[in-house]
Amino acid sequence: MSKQYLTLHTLDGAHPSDIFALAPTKTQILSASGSSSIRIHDTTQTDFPLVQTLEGAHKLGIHHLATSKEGKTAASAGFEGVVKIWTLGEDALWSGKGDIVDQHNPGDIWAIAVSADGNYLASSSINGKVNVWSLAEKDTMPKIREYETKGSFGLCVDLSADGKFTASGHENGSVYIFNNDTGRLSHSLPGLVHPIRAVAFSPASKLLAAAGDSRIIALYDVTSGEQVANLTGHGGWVLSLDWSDTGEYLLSSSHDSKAKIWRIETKQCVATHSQGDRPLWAARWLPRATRSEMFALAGGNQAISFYREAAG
């Protein structure tokens, strides 16, 4: 059975090159691109008026960025290899808490995903390490856990809404899933061979979905590790994953500028989506505020678009 999806509202030119990245909270949108800026847009009014920009955020370009589920804490990772954490005031305006550098060399802090909390922020790196860093001291954030991999790329990262699991996924296709509490490595999961560009948790930390250069996107039982099911239809790489607030839908956007939405339950797509004939490099559920689902989609267009689920 298909969903269908209208285009709520589109924001033309809302950088001036491709947005790589968009990290929602509970009112507002961030994103970010190859300029230097974030930009942040009220999701709570028609319109999706902008209400900030962090000018000169990081000089050479924004690759990641990432909120936390509390909607607080948000990280920036830049090409000049240095994360940034923000946080948001009770002015409802974003400020800098502080950056994390890990040896200072472009690439050696790649991927970001901070924890639901906001407390905890993991990276992944071009030397395939990936670390845990605490966020919740007032004055230092120090790295907590260094996990080891076989040195390949690590393209991307995420951690577990419940916070016992950190994810990586790697240019060599690898994926890895490691246990917070114990620091070691949980499953080195098999299957997808060309290089990992997404990996995501489910809301109820039992899934991990993971997708690349394959096309194909991945389910795997963190308990496990067992691959428990592909989900076959994109036409170029995947490029993000994104999970709804109920994990019943998956989202998920590519290369060759469609976003697709599939029911969990099922293995099925239930709605596409195009956006021109740029790569959709982002594509993000917003926070359930009212009975409709909504959704943003942004890219190579350097518009973010957004969609709400039709009444049935």
Second form
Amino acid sequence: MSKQYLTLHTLDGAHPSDIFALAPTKTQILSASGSSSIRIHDTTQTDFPLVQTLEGAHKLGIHHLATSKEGKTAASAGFEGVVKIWTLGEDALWSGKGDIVDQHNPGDIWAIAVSADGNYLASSSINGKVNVWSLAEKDTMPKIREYETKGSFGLCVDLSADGKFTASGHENGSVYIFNNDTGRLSHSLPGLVHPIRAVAFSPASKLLAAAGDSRIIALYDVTSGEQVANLTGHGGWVLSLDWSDTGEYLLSSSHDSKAKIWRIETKQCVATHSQGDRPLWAARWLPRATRSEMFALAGGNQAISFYREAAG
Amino acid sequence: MNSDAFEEMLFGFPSSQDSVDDAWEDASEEDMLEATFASEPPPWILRSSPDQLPALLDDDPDAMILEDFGESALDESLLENHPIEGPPIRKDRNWVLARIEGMLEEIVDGLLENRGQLAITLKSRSATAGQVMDSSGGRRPASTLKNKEVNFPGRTAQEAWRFTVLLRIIELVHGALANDVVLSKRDIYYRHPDLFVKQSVVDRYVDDLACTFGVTRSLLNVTAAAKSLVAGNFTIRGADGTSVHGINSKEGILLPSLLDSDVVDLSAIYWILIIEKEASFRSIVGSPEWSSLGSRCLVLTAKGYPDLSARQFLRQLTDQYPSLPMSVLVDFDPDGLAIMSTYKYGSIRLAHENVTSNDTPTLSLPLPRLSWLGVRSHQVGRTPATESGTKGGAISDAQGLMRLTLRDRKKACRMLEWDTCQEGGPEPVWRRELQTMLMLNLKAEMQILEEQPGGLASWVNDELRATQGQEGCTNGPVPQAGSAG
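Okay, that is the form predicted on its own; can I get the form predicted in complex with the partner chain now?
Shown next: the complete complex, the earlier chain at its head.
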């Protein structure tokens, strides 16, 4: 059974460069690209106006951007190797809180994820290490967990909503789940052989989705580590994954400009959208407000497109 | 000893200049160097203690020539090492000759006066940070060049050796200028391979010397050894009536050095294609398509980073045929982009060649209209995969794709800071493609295009048609055969 999603609005030229990351809050969407600035658009108004630009955040461009679920903390990672932490002020404007630079190997941090409460940041790295940093203190942002893997480039990372788990996906196809309470590896998941470019915990932290160059989206049970499903249908490398608030649907986007929506219950693809002819680097649901379910897509065409579920 | 340490020792300043240079220190030279150096220092280092100094120079018959230089030809001002400052001087062969003789004479004076130290002052070029883009789009050195002094006997055996190397090169250049013969850098090296140890030593000092005088290397009568190959339907006519036809050769011809009086006839050519690698060049020239492609196309490879002679040749073609489309085919990796950058904007290391373009307009070398044919990210990641055969697709497009090495990633990040690739710079597409490489952590060699139906030549042929379609027939000749009259 398929579902209908309609194009709601497109922000053409949202960035002067390829958009690599989207990070929504309840009222805004933050976006980052190969240019140096982070742009913030208001998602509560019908024309999605630009409300703030964080100029010159990362001179060489920004490859990852993440926000906390509570919407007051954001983190950005630039090609120069620095991670910047941003906080939302009383005036509803974002400002810089500080930088995380890996003391040992500056520039090695790659993907990032921020915990739901904004107190932790997980990072993957080129040398395969997965780290967790505390953002809670006022002045320092210490590294509190350091997970060793077999050294394959960690292309993606996620933190579970309950803060208990960190997951990482690696270039050699490995997927790991770490237990943040014990600081140990929980599961080394049966891999997909090809590079893993996206991992995402379901909202209830029960399932982990992982995908990449094998074009298959694998679903794993977080507790047992068992692979419970394969979602097949993408024709290009899968670059981005995101669960809807309820965990009913999974959104994926790929290098061949396609986005797909999967119903988890039936493991079926219920909608496919094609956008332009450039890689779709980022696909994100907007946190559910009063309106129907909405998602945003962005990538090499430098635009952000918003879709909403068709009524009825 | 690793090669960096060796470079450091040779040149007394870090060799971590951005790696347009990498290609110069190529593997074979490195090997040679290890072989010579790993065991024990060569004999010339052992004999360079101060009391043996006169003996060293006396041993060398050419050194005696120094005595013959008279005072007459020398102007005091020429002894200063600031050729760029002061009133404009016409820098021609005689001027360079006089400067070199000035240098040599000072050394002779030093010997006659029994000075403890002999010195040659060189201007050395700085790394990327010291470069600025000029308005015409070429690189030029920032206004301050670093002076460095090479002393004899110096503090170390290495310094004494450096002085000896430099003096020998100066002498050879002087001889070439005095007799009006052109030497290649390779020629110089082979005069004293045991002294110079490796080719890049010669390359570096010849370029330093040109930089010190603020002239192009060709004004020193030194050329790079010909390494570029060209093929296609072109003709080079010399003033003496000789001519070279590109179409006659089945495998391409070694790029001849052009004289100012030579005329290159490209009237049958619609497109100039530059190819990074010799293997791909040969694949195209050896293909069945070449008979038709070659009649409309000039193909050149400089086998990696282009040397000066290749860039001069291409620049001469653009000056003669400014509207002729010119494209470059390089690997999809940071080095490929750096090679393209060297074709388009010139070499970081040889920025002084561009700066002198004010004096000699024909040597302004950037190729601002050079377009990037491939390999581009959209040509590698999107090999068609059917929805049904997803697994097969994954395997087929995994061929020819490789992961970036740590060095590739570092280089790509450094290149994002280049004035050409920075935000708001003239090459936003280069920036995008470098970032895409980093995001995907993938690179691809141009051999990946061989897997296209019909191979590389067929792909190039299609691209040529597309180019002709886009640009129209902007070149001189009449598009349709038969309408020429």
